[in-house]
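Just the one chain here, the form predicted on its own, laid out as structure tokens.
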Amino acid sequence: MQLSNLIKEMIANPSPIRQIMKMASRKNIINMGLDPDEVISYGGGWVGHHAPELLREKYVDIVGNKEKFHVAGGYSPTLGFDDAREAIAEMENYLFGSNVKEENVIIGQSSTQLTHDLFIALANDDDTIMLFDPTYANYPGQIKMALRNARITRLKVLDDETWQYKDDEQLSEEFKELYEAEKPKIVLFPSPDNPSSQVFGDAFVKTIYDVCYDNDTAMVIDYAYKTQVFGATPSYFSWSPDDKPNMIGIYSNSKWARGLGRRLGWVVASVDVIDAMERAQQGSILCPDSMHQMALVSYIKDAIKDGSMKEYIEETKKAYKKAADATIKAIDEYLGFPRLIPQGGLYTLMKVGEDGNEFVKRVLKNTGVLFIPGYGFGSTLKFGVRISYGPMVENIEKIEEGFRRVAEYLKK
């Protein structure tokens, strides 16, 4: 069967992350002569904490009720149920002091699908998209899928010599210079960041927004880790479409509520963008999942009313801060490599002083410890790896053991 030229091109240039994860499959681990049960992975971009018990109970209630289960099998509107959009707006305002309204929300299958549809709704096939370097490794492939001939330009936010993120003033100046040269249609970045868990400063994000507003460009922030900031939250977390019409936020249940496999996402944006997204979504998923919306609405209402939502988020945040601290301590004690101190999220970046891809393969084969090579996130990480403590948040003792193994191997 003949495949499309696009897919043939993408098969020929696979994601380095996916290649490493394939290498770390159970079958391949056995072929390496390793015990899969003894492998310690810092590769997973997923959370290991449990979902809110109250949310689980809402699913039990739906499945256990014949009529509710019947309703959950029906279509929802393309934008999502009205009460679900209203509840999501209420949650955003409750947690971050925003002024989001129901009409500013569209619910989708996931943040991945919504990002794809955003590209289609906002940009033309030959437009330029600005990403950061490093940034989430899935963006370039998504852009290629949605906008086949689009150009990607990258703003280097990490100084790969000092292994530190640049300060707001330097980033702002370099952004303005790159923007003027490239004139992107969309500026897209996560905060907290994947792969670095850094939170971008207010002054830098305000500069991005002001330039985007003056030039009718969309500033899109991927808020996958928004509830997992370890320190004070930046002021732009509370911006709303009424105040900042050129800002768009992408959200999901994946990280904060451990809903990685219960796929549900939403976008917060101005009404004209939501209208455009509705048309794009009609051609992609038609409508979001009804059961997930029903459970989420019921959970949000009760969890805000009894205060358990904020309590759950705070406890989860503490758990990830503890895991982050354990990771940094282990790196410093056993390896002494340059690393970033996480400001939220699930990750840190470590500089290994050699090609990250070769380092990852060699370490996995000889220690049974898996890292993710950095170059899939951008050229600044050629000599670095991404480390995720997310999957081990409820099993922190494993974090130290992995670095101890690597240190023993490298000393040889």
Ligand SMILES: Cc1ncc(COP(=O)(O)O)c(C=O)c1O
Given for the second form:
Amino acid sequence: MQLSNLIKEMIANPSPIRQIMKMASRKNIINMGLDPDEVISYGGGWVGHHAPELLREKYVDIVGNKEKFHVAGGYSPTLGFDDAREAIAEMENYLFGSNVKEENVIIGQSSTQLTHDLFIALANDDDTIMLFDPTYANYPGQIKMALRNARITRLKVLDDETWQYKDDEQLSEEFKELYEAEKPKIVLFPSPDNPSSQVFGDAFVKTIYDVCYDNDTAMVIDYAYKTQVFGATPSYFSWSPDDKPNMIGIYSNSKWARGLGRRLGWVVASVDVIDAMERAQQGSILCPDSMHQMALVSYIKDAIKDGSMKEYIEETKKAYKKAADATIKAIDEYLGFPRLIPQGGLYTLMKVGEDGNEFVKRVLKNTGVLFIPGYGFGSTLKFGVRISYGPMVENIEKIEEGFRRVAEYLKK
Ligand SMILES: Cc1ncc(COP(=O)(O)O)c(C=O)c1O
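Form predicted together with the named molecule, following the form predicted on its own:
Everything in the complex follows now, all chains and molecules, and the chain you saw is the first one.
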């Protein structure tokens, strides 16, 4: 069958994460002469903690009730159910002290889909999009898919010599310079970040916002890991569209309450952006999933009332902090490579002192331990790898073993 030129090009440039995950498939592991049950993976970009019991009960309630199940089988409005948009605004205000209103919320299938539709709603195919380096590896492909020939410009946020994130002052200066030279239509970044688990500082984000506001550019923060900050919450987490009309937040149901497969996400933005997204979403998914919205609304209402939402989020955060600490301790003890201290999220970045892709392949073949090569996240990570502790959060004792194995191999 004849395929489109776009997809042929995309197939010829597969995502480096998918490539390495394929290499670590059961079949390939056996072909390498390794036991697949002995593989230790630090590759997974997902969370391993359990969803709140109360949320699960809400699904049981829907499925166990003939009429509710019938309603769940109907279409939702394109923007999402009114009560779900209101509940999400309430949750945002409750958790972060912002002032989001129902009309600032559109619910979608996932943050991945919403990001795609945002590109379509905000930019043209001759525009420039600013990403950080490193950043979430899916963005460049998503930009290509949605905007074809749009240009991507990268702000280097990691100093790959010192293996430290640059400070707010340096980042702000370099951002202003790059902005001036490239005049992007959108500035997009996650905070906490994937792959680095760094949380960008107030002064830097305020600089980005002010420049974006003055030039009518969208500052889009991907908040996939917003509830997973280990230290103090930055003040921009409470910004609302009424005060900051050029700021857009993309939210995911995937990470905070282990909903990766129960696909749901939302965008918080000014009403004109929500209207544009409604039009874009009519063409992409028509409407978001009804059952997930119904369960979420009911959970949000009850879990705010009885205080269990904040308790759940606090407990979850503590568990990831413990997993992050165990990961850093094991890296320091066994490998001694430069690494970043996670400020939230699921990851750290380690500098391996050789081409990261070669290192990952070599280590996998010889030890059965899987890391993700850094180059897919940006050129600053050519000599780095991403390590995820997310999937092991409920089995922290397993974290150490992989590093011990790698150290033994490297010593040889
Ligand atoms: C920064 C970031 N954004 C978005 C996503 C995808 O989120 P969703 O499951 O809502 O599509 C991920 C998943 O790893 C991510 O790390």
